[in-house]
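For reference, the chain that follows is the form predicted alone, supplied as structure tokens.
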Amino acid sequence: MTTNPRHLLDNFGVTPKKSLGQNFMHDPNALEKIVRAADLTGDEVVLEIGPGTGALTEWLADTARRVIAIELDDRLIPLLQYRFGAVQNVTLVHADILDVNLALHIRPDEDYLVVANLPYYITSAILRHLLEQPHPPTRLVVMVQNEVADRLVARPGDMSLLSVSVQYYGQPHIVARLSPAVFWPRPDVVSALVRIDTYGADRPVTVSNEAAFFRVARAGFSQKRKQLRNALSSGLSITGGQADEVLAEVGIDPHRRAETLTLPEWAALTEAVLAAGL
């Protein structure tokens, strides 16, 4: 049976959806940028999410020791299970990526990377599980919209909650950015391939409390264009002259804007906020 996605889905009677972001790679030179992008040096797991119809589970199954393939779509399984149930190194999990308890698949001694072409409609929830997991993975490889890409990589002046989040977590870089023609249906957008090594417990800021700290830059992100003063009054449901106080504290400008700041200085005024008992 033919490996084109397109002959492949025809003949098992499945439709791409609109609402899972169903973009299926096809093109070589493209699943072989993504491979070469891993640094897979073959004693690696790998967890891929939405393998769709397979075509990079096929590359990675070559290269690396093992590889864990979660789909959601019910409609794909047998297709995958057709292509890859006889292969030793891959399992099949039927599932949400966002339900899915890692420590099932995965050993806490095990180290493991990510290498998927994300739906775009869910990309930020997915880094952000994957990043705050328990045991997160030593890097990740996707492929995400052009845009997203930008966010990702964003640098003070520019910055966003995806990036703040990300890069609290480990350092993004892109490595290429692919034409829509590399996708069956063919995609509105430009995608992008970006590798995020992460960092483990050498982050680049240390705070006492990471609830805090995220629970500040959403504070600090809320309020779209307003200044900092502003957003975190309203964010952190305090007064205009507390949010004052605590930016004053760590010697941040409250007319400055969350785009602004550095990783270091939202750790900062995390712990100025909590010492403040705001």
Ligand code: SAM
Given for the second form:
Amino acid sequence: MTTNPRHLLDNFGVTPKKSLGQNFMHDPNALEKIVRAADLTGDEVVLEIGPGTGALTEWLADTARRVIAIELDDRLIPLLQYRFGAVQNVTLVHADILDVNLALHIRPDEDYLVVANLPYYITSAILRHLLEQPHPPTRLVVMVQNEVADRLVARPGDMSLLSVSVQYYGQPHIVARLSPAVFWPRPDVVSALVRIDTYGADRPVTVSNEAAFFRVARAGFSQKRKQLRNALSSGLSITGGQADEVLAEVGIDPHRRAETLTLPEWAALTEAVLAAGL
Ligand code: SAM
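Counterpart to the form predicted alone, namely the form predicted together with the named molecule:
Entire complex below, previous chain first.
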């Protein structure tokens, strides 16, 4: 049988669902670009999110030691079983990536990486979920929407909660921009391939309390384009005076905006908020 995504879907009577971010990659050059960016040597364990019709899965199975492919859409499971049921190094899991217990599939002492054409409707949730795992991947090579890629690699001046969250755990860079034509159906947006190398134990920025770090950053970004003093006071439910005090403690001008802060500044601010018992 064919391996063209469109024909495979036809044969299994499946029509793509926009609500599940279903744009299937059919361009071999684009698939090769993803696999090349993953730097596979043949010994890796790869977690693929949303194998779809298995176009990327097949490339991964040919180049990695083991592939764990997690697909939510029950209509695609028979198709994937047909393609990979007898392939020794592919494990198909019918689940939502945000609910699945990864420890059932990956041992705590086993390094793994994530390679995926992500469903765009939950990109941020998936990235945060994976990076916050007790046993996170060593790197992620993911296709995301162009604008999301720009937000991931943003520098102080253009930061967002997403860039702070991702850059706390790893170093993202954009590998390539890809035209909608590499997918069927074509998405409405340009895509970008992003690689995030996670820091593991050697994080450049460390904090005594991660939950507090994200609470403070969330508060800072809670009011778009507002001065930090006001955003912190409303986001942390503290007075303007208290916000001024913690900001003064770490030498941050209260009139600055959250978009301009560096990660070390967020970390210092978190420690000041904790020290003030706020
Ligand atoms: N990997 C395929 C490819 O490259 O052609 C399909 C990529 S498509 C952009 C995204 C895939 O993610 C779809 O197969 C979709 O059903 C699946 N998906 C959507 N939400 C999911 C979730 N929460 N957990 C796991 N898979 C999901």
